[in-house]
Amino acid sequence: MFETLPGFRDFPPEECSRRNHLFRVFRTVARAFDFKEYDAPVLEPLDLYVEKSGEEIVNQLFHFEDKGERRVALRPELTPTLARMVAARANALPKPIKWFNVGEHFRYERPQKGRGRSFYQFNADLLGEAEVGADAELIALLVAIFETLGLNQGDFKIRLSDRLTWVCLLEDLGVSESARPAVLDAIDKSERRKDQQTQEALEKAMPGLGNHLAEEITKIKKIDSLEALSTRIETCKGKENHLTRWKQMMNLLEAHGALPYVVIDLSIVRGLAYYTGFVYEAFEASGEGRALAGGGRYDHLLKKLSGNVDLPACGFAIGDMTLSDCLAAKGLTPNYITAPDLYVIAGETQTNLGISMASRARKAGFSASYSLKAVGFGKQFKDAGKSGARYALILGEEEEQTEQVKIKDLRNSAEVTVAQSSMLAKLEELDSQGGIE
């Protein structure tokens, strides 16, 4: 017997039902905020990923030499292929460029909850802006998301920090722009460590500075308002600007509604190097679990891909397994009934009288199913039953003789009898005023 590979899922109908849910509230809120959808090739050459991340990405990767010779990989995120993509079209494409993307990624790292080798990502970008409006429109529409979804501001926080704000800090604080990464990536790594091994990290970059560094780092992580933040930088370079980014930022989330889901927190850095202005994750509220979704700014990434396009532009992505699992403790996944409208029920002689009706049914936009060997009556019946469907459509010798059809109401054993060719205009009527009273 073989079984599913480690860090992959089926999806048999009732998983691949709740699955399809989360991507029509994806699509349909992604449609209302005017982003278009896009789609790529899962297989991209390697080295597209080895440029962004470095060589060291390449153990995470699902990767091989194909019978061209060539190195490639399972794309393990959207944003190399998005570059690529906008690189190619760049000047043939209305800005801003506002695109999004529901697709499968790929892993090879430990499988554990909330995190699989396989997954699915819903993947927003906003290029060619460079103003905070589009930073503030993406937060809208993961806020929107949730929202749809049926979360509220009991579920869910948006942690907003800004990596340029942590560039003047840090610049406050002496750090050299050679240490700066690791720095910012021992900030990003310190709420999964001890407090000792970030110092550690923190010494290792700058050395001598490791204590000190920790100690502010700390209270900086501490800072939850536009106040505390102003008080801090009140020594930093260029102060005025950073407050008025954040500002506005403040107030474009007011004017979209989702302010009330947004915290300031600095702690969130986000250890990808390429990021550049405000960056966030969304968590549950109550701190529990991995974050739900993550983003930022990154301005300069388009053109370390490309080499010759240079676009400012921003993004986030939701990945399906740690969503899933916060609407399943919520109880907010949603049962979807797969079952035809229609079952018809037919004697042995109108048999492809009944198939051809199905067929004319189908046609018309309703889901219809039937036995597919020949049995009784009654067989038919419990078949119909244990389908979920809503109709009966039942032909017999009578109903074959006369050009009627016997329509019963599953819910509530009522019935009807109509004419053969009036039955789609009974069944929609039927539709319209909820079933046979």
The other form holds:
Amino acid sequence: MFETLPGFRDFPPEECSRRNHLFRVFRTVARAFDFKEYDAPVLEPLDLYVEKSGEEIVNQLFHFEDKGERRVALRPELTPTLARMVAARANALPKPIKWFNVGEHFRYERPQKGRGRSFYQFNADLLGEAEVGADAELIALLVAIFETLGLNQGDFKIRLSDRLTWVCLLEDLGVSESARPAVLDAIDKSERRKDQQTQEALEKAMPGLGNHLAEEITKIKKIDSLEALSTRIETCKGKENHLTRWKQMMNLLEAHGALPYVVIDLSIVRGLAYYTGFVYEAFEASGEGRALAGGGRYDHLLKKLSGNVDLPACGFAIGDMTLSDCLAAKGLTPNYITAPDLYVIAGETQTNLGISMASRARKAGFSASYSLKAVGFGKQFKDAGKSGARYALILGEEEEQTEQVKIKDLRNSAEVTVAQSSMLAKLEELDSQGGIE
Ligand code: HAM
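Provide the structure of the form predicted in complex with histidyl-adenosine monophosphate (HAM), given the form predicted on its own shown above.
Every component of the complex follows; first up is the chain already shown.
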């Protein structure tokens, strides 16, 4: 027997319908925010990710050489692809560009709870707008999606940070520009590492300063209010700018109704190399489990990829695995079974009449099933029950002769008999009144 590869999932119909429930909510809420859906290849040139996404993702790539000797990779994320697509069409696109996608991604990670090698992401990105209103719009979209799925305050929080604030703090601490990426990387990993390891990474990045940096960074990571932030950046260059942006952000989030979910948390810096401004990650409020979503501003990625198109950009992605686990733990997973509306039950000599009734019903938009081989009425009734259908359409000799059909409500066993010619009208009427009394 073959099994799925480690970290890959099968989606039998029930799992698939739960997954599709997520996808439906993603699409409905994104459209309410006037985002347009797009799609892109799952296989890309390997070089698209090297240097653009950062070391962590590059180490996790599924990559190989194709038959044309091209070095290619399955997409681990969508942001470089989106940047390529938008840069190629930048002049023709009205701004701001608000695009979303629901799609599969691949990372060669160690499979564990909430982490697979294939997973789905909902990506939403806003390009062509440098103002903080764009960042706030995205966080509001993230909150609206979680709320629509039934999550409330007390269920999740969005930890908000800002790379620009970090840059000014690091400058203030004497970290050189060349050492900055390594220091930010050490901060990003510090939650998953022992203090000693973080200190060593900081020492490697800034020899002689490791200890001091570790202590200061620990203090900065504890900042959780605008007041504390304002006090800490007192000595930093450009502090007014940063405070103004933070205040604007908080104001806008309040107007969106998203503020109760947001906490200031400078321990978030994000592992991906391209972020340049506000960054955030969503977690369960308990703080347990891996991130539900992550994103931020990446103003230089388009220029880096295209060489000539310079568009500010920001966005986020929600992963399906952690989100599904979170919804299941809170009893918010809908119990979808894909049941037909109708099950047609016919006598041996009424089989073809039954099929033509099912066919008429299907054309009118009802889903209909029936037994594919000749079996007795008893077995057909049993199968109708198992199928979960709402109504049985019953056709025996008597119905055939009188050109009638019996409609049985399988929830309460109530029945009505109608002319075959008015079956569809009757079904529609029953649909609107909620069944047979
Ligand atoms: P990311 O933080 O790498 O960001 O991924 C976003 C979300 O995808 C995570 O919070 C997590 O829920 C899910 N995810 C990531 N890796 C895995 C995995 N191996 N298994 C299951 N779920 C996973 C990005 O990908 C950025 N490109 C997001 C973005 C869009 N930034 C700007 N625009």
